[in-house]
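First, one chain by itself: the form predicted on its own, in structure tokens.
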Amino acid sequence: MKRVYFLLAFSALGMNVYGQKTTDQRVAELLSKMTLEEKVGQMVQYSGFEYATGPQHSNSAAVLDEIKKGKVGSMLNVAGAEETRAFQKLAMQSRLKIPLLFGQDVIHGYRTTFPVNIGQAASWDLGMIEKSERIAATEASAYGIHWTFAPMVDIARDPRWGRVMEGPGEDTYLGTQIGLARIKGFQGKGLGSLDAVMACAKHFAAYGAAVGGRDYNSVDMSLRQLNETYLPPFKAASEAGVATFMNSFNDINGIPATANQYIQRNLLKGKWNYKGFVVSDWGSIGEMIPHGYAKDTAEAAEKAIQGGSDMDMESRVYMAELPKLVKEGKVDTKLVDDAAGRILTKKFEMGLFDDPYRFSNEKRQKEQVNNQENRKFGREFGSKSIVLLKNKDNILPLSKTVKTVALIGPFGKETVSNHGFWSVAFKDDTQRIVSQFDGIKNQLDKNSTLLYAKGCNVDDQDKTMFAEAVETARKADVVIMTLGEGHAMSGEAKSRSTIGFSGVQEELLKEIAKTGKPIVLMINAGRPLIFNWAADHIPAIVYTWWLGTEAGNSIADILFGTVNPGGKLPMTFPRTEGQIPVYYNHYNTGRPAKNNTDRNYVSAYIDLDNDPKFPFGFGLSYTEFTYSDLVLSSENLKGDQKLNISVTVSNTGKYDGEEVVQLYIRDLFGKVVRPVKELKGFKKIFIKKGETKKVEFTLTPENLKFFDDELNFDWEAGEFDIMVGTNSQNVQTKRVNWVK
């Protein structure tokens, strides 16, 4: 009984069982010496001087002087363990003697890039997520930084919307399990783990919904819509323990994200109880001004910290005005105080008050720089993500031992390109990036031959290289054709009106395909694209995406069939932007189209079909998976009880593959409407050819809730369709009763 009451006597004073202070100890003994100004410092961030990835101030010395007094918490775009460290120092001259926590986008791998974001949905593999962000946060760390902003959880059912690529799709199902494994990859053991960085959530909330696919525009939506398609992977991450949030650009049904009381106080540190910080996006603070929610500088930091921001990054926004808000009573002091709380308790957590130079290793970066087994693995998981769109006559894969292969295209012998947006640049990328001709040489024969022929820029108008690549493709027995759209022109601020092939690229398309020459077509993109002659014309198509630093090579397998494709799409493919958003999981209609043929008084055009170009989770394989035997354990359940799944898949093609078996379901009835099909579950199995597996899901009434009109999250008892197939268009069907 003695040992009880003296455990519990510890820990009222907020000490563990050895006597140790707890961070929640640490952190109120220290806000108890700081003055206001150096609380308020903790909450600014500011950006390094040679890098920027938004609109940036100019007054580096003013910065280096404020870290010495203790008025800055973070900094951004600082990298290297030597630069790392000598900032750090100058933060070791404040009073205090508190700290620097530094971040950086670290968005698809740091030393070794890996496929842009939507391109590793499309591997369906959350094991692969999960590795390439320990092995992004290995390296990151090893060069100082603490801190990520990432993953991007943004649900997107616009490809005009550049930042697409940063994301997990359309799904709200798929798109949280790629979120969870990220963070999980990012966080490693735990924070203060020298291999793992602090993940970041964003954008919350409900940036991938921006009117007209327009980066920093408005959302409009119902708060239903709102909490069960764009929330969920939101609190996902906060339930698993994500370090940090990072709020969005835009305004929700008119109150910016920045300044949204609902979803930041409300939600995020009111009913989900989130214990980490919030940070503003670069300069949406100070934004809110030209937004028309506040009238100056004044108003919006005290709009921004009522609100629920933590941190300021790069407004310059809360140094300026919030000690003066809080003497003249317009701020509580307790937002401040339990801001900088939340920040301090990560810096805690990280060890970096123990040891404030714990990251900054020469010898860690060293080891890092080019580390073979990174390189390895990011050229499995290119391959992994590519999409195999159309094969017709099993033209792919290619021999190895074809005479000639001529390929043409603008991003032939790119290299940089390779990284996509949202890349960390270094210095040697044009050496370390394997570009596809060099990929797609290393793999044929020697007695083989490849030709190239650039044939045209990403996007001008200037035709003058046509005539080579023609006559290139007529000395080839096949042509790889490259297009699709610069590496920089899907990410943040790459909106696009049409998502086309953009300049002349179609055009040499066309004039390639007279010659008659078997052509296989590879597409770079960062988003959907619209390829309807390609697609209808072209005999073999692969999604590429923009894979990374081993780009070259993971084509190459994927071309000459050292690796079956896999890969499946994770966003719907439109037919044209007039279609546009076209998503799987939409409602119904009281006059749903029955077929693409009778559109008269039915929701549909009248000019072009309601169904996508490619569906959802669409992808094919060198080989051939057969569905048959969905059996359910009952046809009528009630209460609590499970609904066991299964189906049997067989290769019955001439290649060993691996499949995405998706589970689908329908509410057909509801009080209120609920959507066409939606995703509750997935699993990605290898086949040898001439095996069967059989694939077994399992349902709960949990998987059946959805929020109502008052925004009770509950199920109802129904009819529900059990769906499992290929991709959500291609299923096998039952219907089940569930009762409560």
Contents of the next structure:
Amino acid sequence: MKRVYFLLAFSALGMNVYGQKTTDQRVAELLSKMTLEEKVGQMVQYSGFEYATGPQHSNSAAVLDEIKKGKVGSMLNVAGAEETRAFQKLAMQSRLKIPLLFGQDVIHGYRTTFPVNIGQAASWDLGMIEKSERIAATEASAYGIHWTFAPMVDIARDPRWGRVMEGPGEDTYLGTQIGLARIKGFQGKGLGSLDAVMACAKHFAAYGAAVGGRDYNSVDMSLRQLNETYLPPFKAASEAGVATFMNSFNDINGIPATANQYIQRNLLKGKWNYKGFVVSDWGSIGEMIPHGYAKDTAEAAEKAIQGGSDMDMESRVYMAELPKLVKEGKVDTKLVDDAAGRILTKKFEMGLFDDPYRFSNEKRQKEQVNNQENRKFGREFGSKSIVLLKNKDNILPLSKTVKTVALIGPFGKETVSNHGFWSVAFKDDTQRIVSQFDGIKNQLDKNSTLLYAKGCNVDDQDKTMFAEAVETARKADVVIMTLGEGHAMSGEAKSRSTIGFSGVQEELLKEIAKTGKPIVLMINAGRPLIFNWAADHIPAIVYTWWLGTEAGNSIADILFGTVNPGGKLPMTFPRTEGQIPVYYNHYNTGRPAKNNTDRNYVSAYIDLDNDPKFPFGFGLSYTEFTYSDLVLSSENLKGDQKLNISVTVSNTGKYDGEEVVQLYIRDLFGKVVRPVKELKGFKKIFIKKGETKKVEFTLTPENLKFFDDELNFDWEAGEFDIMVGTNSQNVQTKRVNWVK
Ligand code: GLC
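I have the form predicted on its own already, so could you send the form predicted in complex with ligand GLC?
Then the entire complex follows, led off by the chain already shown.
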């Protein structure tokens, strides 16, 4: 009994069992000493000057001065042991010596870069995704970074939106699992570990649903759709303890996310009881003026803090306006205490009050400059992200002793392009990044010849290099074409109205095809592209995204069969832009098309086949996987019973390989219409050639829940189709009846 009183006494004093002050106690004590300006200062974030990732103000001298006065809480785009130490020293000159947080966009690797995130999603390999973020966190924290603005968990169904490249694709379940793996990787053993960084779930919310796929555009949808499709990855991130959130540029149903009380107060900090802090996206607080939601910066600041935005990234509105608003009684000082308190809590958890320089360590940084272990992982992760879309007559894998190979296309000798968008560029990248040419050369037999012709530029009408490319192709036994979109044609502010190969690339391909040489096409992109002619005429196609530091080696591993491709598309590939949005988990409508060509009085286009060019979850292998014996533990279930599902998968081909076995359901009738398919599970398995494996899943009523038109989240009794297969179109189905 004494122990209980002892504990109670300590907790009353805000102490833990070891008699140390709890973080809450330390935060409360510090807040009690802070002036209003110092509290608001914690809510201010400026960008460093070298890697600005948005429209930047120029007055760097003023920023340094404000840091010394304790009027800045965080800097982004300041990196490196030396530079972070220098900035931290300025903060230590402030009255209360409150350390800065250093944030940066560590989106798909840091010193070692990995596939762009949509490519990583194509691996469906949660273990590799988590490990890649563990490596990224280790490298970034060694460079003095405390906080990454990742994972981006925006579900997106429109490939015209350039930022699909950094997201998890179109599916809520897959996107949620990937977001959780990333957070676990980034935060590792927990905040305060020297190799852990604070993660940031972004962009809150529904940024990927911008009208027309045009970046920063409005989002307008039912709260039901918002809760059903776009919010689950964020709710899961909150429950998983993600350190921070970043809100989004877009308005949601007429209210900018930055000031949107429904998502930031009612849900995030209310119902979800989130204790971390929310940073605005670059300048988005001030952008409420062009949004037409605030008439001036004072109103913008007032609405943003009321709306739940804790830190102001680079709009410079909070410091200018909040102290005045509090003094005028327009903003309750409690809101400032809450916001500053949330931010200070993270600084304590990161151990920065104990040692503000603990992450700024030149020795740790040096160890991460060109970590060979990390590169080796990057090479493996790259090949696991590649999707084999076509392999007619098994032209792939190529033999390493092919006499003459021609690599043709504008990306063949590129190095930095393989980073894709959202990579911090380092001066030695051109030496470190393995080009496609070098990767292929590394694996070709020494008696073989590798020819190269650029053929055309990425995005212009210049055909003067065609002749040389055709000549080069004629000399080869096999041609590898490397086409797509430029690495900086996807990413932020990179929406495209047409998403085919840019420039004259397709014309080049047609000219090379006229030579009659066998062609393998590699497609480099940060999003689904449209390439119908190639898909119909070229025998072998691999989707290589942008794969990072080890790109060339990852690609060669697939082309020469060192690795058997196992990637699956995380987004549907449309036939035309006119078909967008097209996604697998659509509703059936009252007049569903019955097949790919049925167009009469059904929901279809009169001028286009109904199916997408490649469906969600699609990807081939060099081997064959055969599915059989879909077995359910019962076809009649009641209440909280579990449904056990098993399927037999056999590798009936000539290569060992990995297969992503996908589990979908269909709720046949509901108080709101339900999708024709919903991904509810997947397992990536390795099966040796000639072997067979049984794959098992379990479903409970929890997996059947959905939001109805009154936003109740529950499941309904009824019939469900249970589907298992190799992609969202090719499944085996059995039906169950589940009563409450
Ligand atoms: C950008 C992006 C956001 C990024 C931030 C900092 O505008 O929208 O994803 O984290 O600014 O670079």
